[in-house]
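Given next, in structure tokens, is a single chain: the form predicted alone.
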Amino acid sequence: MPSFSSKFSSALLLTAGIAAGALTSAAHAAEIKIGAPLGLTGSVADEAKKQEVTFKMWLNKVNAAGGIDVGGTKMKVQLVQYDYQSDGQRAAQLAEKLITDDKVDVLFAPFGSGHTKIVATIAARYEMPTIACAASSESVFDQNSGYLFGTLSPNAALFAPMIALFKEKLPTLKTLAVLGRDDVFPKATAQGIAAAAKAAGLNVAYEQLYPLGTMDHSASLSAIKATNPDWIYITGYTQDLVLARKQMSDLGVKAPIITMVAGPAYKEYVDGLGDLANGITSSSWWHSATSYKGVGVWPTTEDFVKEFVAQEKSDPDYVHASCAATGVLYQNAVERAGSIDKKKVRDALAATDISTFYGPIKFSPNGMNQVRGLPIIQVQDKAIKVLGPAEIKNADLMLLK
């Protein structure tokens, strides 16, 4: 049974069961149970949402073929979520209620690598196949149990393809400024590009972390100006970056490059900035100019974009596209496995080699999706456009002035 904190259980619970009824009611045929705690409310709410909306796209296309084709019967899906508000002692409380309660058949992780982690550690106490769609950090999975399962590449694929580009466009280049939050995914971003910079040559000459919570970056930003960087390297979520980009431009805090991770490649980080996101360069798992074909319910990136911009009226980012497809490897797992057993259904996961509208699926034997080719990204007139990998460029690195 779940054990509740006193202090938050009466809350937890009235929440969690107005959203769980809710969607109950909404699938009642449902017979696979699909247990998502998310971080609705709180710090991770902007990318949370975005997890329910292609959570329930895929949901709602699957239901309406009659379901997932288990050893020849097709079977409803029905998703039971709770909003853990952002915290990761209630993301753990809740995970083992849906494992336990609920009785789910499977884990779709919360947002960002140290909720993931978090989750991924209750999910291991009791063998449930866990499928992570937003956590990059290698981190999370070093200790896998063997259960847990991410569509993002490593964060490792990030650093190398960025800095040559960014080399041949700035031959220039020599130093580096880092910034990074303090806390899983960002501290991980942030010290794999310092190391990968000083191995590709370049100077270090800042690099700090700021705490969880900080709501003034202008004591780190004067360091970083005194220094002159020819780059400036900033990790972070979406609100911390908003902060640090305005105080950039407050205190005059210049550099050629400006890098913000994973900033412009949400819109909402665009759109709260305006004209001061214009130049912000970033790295991204996907992108919706990428043309990729494969298994699910939709065949072709083109069809999964068509759809989520007719519902949603603005274009998918790669939470979007990471957790769709978590719907769709699951459903192949499952699938493949002809069973939704755990431990069968852990074994077809851990085999997987697909190709999908998000691109290829195979893992690592951590878990991790295998490293490919991921976009490199800047905002350009209030756009998103991809400077690299070749194959799906359609700009060259502006510098900034």
Second form
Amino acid sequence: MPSFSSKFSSALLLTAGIAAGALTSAAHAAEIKIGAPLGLTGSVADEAKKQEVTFKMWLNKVNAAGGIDVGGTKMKVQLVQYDYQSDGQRAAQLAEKLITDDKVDVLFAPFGSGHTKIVATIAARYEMPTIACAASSESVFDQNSGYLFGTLSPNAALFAPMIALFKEKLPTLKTLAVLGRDDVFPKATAQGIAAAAKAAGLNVAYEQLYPLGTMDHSASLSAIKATNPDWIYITGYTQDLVLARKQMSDLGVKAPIITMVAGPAYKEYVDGLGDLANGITSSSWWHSATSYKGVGVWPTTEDFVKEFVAQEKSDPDYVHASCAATGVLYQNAVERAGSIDKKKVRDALAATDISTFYGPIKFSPNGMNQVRGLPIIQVQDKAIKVLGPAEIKNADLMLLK
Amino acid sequence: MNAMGHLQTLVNGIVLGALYASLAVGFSLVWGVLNIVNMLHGSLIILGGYITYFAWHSYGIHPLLALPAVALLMYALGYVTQLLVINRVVHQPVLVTMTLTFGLDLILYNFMTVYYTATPRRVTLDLGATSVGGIAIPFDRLLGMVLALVLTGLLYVVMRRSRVGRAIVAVRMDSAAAALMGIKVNRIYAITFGIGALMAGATGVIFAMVYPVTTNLTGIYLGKAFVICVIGGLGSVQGALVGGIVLGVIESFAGQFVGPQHALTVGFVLMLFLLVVKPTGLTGIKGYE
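Go ahead and give the structure of the form predicted together with the partner chain, now that the form predicted alone is out.
In what comes next, the whole complex appears, and the chain from above leads the way.
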């Protein structure tokens, strides 16, 4: 028969166990879980790293301030992330795991329109609010689940202002050549600029796509050279664009205006090309030269840029800013909703109309950030200059020949 | 497009093809001699590229000066990897060695992605281009082509004329008989894998002057090596050379006539066609004999 003391010890242990369990669950309840499938290895590793860096920058700042105010109670934020190895199928599996197993409260979508679309499809099935910081193709938002929101503006917003600006600065602008990577975003961009150029009365003399894995652009560039265009527009990812620009120089392919998207929006593009980057124009959803004010942990663009530079020792690009804005947006939605309930947060996100360091955020019915004046940029003397819109312009277009 | 345009396309294709040959020859050697499908090959090229980039960027060492050191370093890495790791399963079915090299590739690839980040980097030497009768030839690609041909030629000579080369051929033909003749088979395996890694490293140096260096390209390089080996004929230096140049020229003309979108498809179709009608590839050589 057990002695009194052993019974007492057991009871004490049991009580302590229950208390510890209760404390643990209370601690869990006080945390908001954000699920993030990230392509930290594989083809989008570089971009996914940018997402991770800025998600954590925001997270640390919020937690340092005690957490997010949810109906009067401060809740800390936890990031549950998995590497989906840039494999779409794996992204879908991990998104499902985050929702059903880890029971996250919101999903931050992965990099790129293609992978975002895959994750958003899973999230919609579970009515999980999902915020995408790096998806700009409207086809991603066409399914209109009501639960997907994107901080980037539609690709279409990149075209008309650029065409108008270039026509104004180069009145003889007549012929455009377009080359794009056969991938969701670059393909949509190539098709979009060609359609917008035709609508604006330009002659699209060349319009082709190149596949993933292209190690030589000389055939395309020689064909472009034969059309003698006034404007060459190439879309793709940094390694493609660096190679294409290098080969343009080698093969003597020239034009008064050369645009590469996203190209100069990334620091590594300018670093990888050196002098060859000079004069290349591009569009971007955001640039560190802009100055916005608004809600969230970074009251101004300058605050965000300063903190980022201090931490990362380099300038942020639009992916950094857009992904940092994702956190700001979610925090604001939760605070307005006064709850982390998925339906209430979804409704708050849909009703968003805020200013942030990244610029204004207000969603169209399909969940995309509404069109606003996006920066048109050019590399001039190895620095990025903003050519438009007028309110943030700091240089004029420099023609290449 | 006029005759000059076609000639330019042909020259572009040949130059590209020589780079392809350099990319594939080490892969072909390892597959042909060791019967190992070396899934590490693409990552070894990129590792060579990273060493070249950082030697140039941090210490101002010209890639041509770095080439011998990078090649030797990669040889040592390949030698040790084969001797200590792969030799343990080298006589197992090809799927086992392929899985092992796949695992090693995951380690190397992820190490490079984490350590260097996948940010594309480039040796911005920009040597310019020369024009021969109106045909533009970029100097760096020309240099790459010459280096690729020299390295491939050297390997050919080593395989045919040197004692080590003949030992490698002997091991490939019959490893048991070679062992009876006094050849240390495991050492020859390590040397062969070392030479494969050396060629990958040297290709990494050449490519660092032409292409951005990023781990995003490892899979693309590995895929190209497969296609080139099948087209040219697996397991011979000549096969890699012929396969590389044929693929380069075909992709170049396909890009012009059927559009860049389908250029790579044409190369794959040719590979499938050859697999059906001539599995030994265009050169029809089965080995290094």
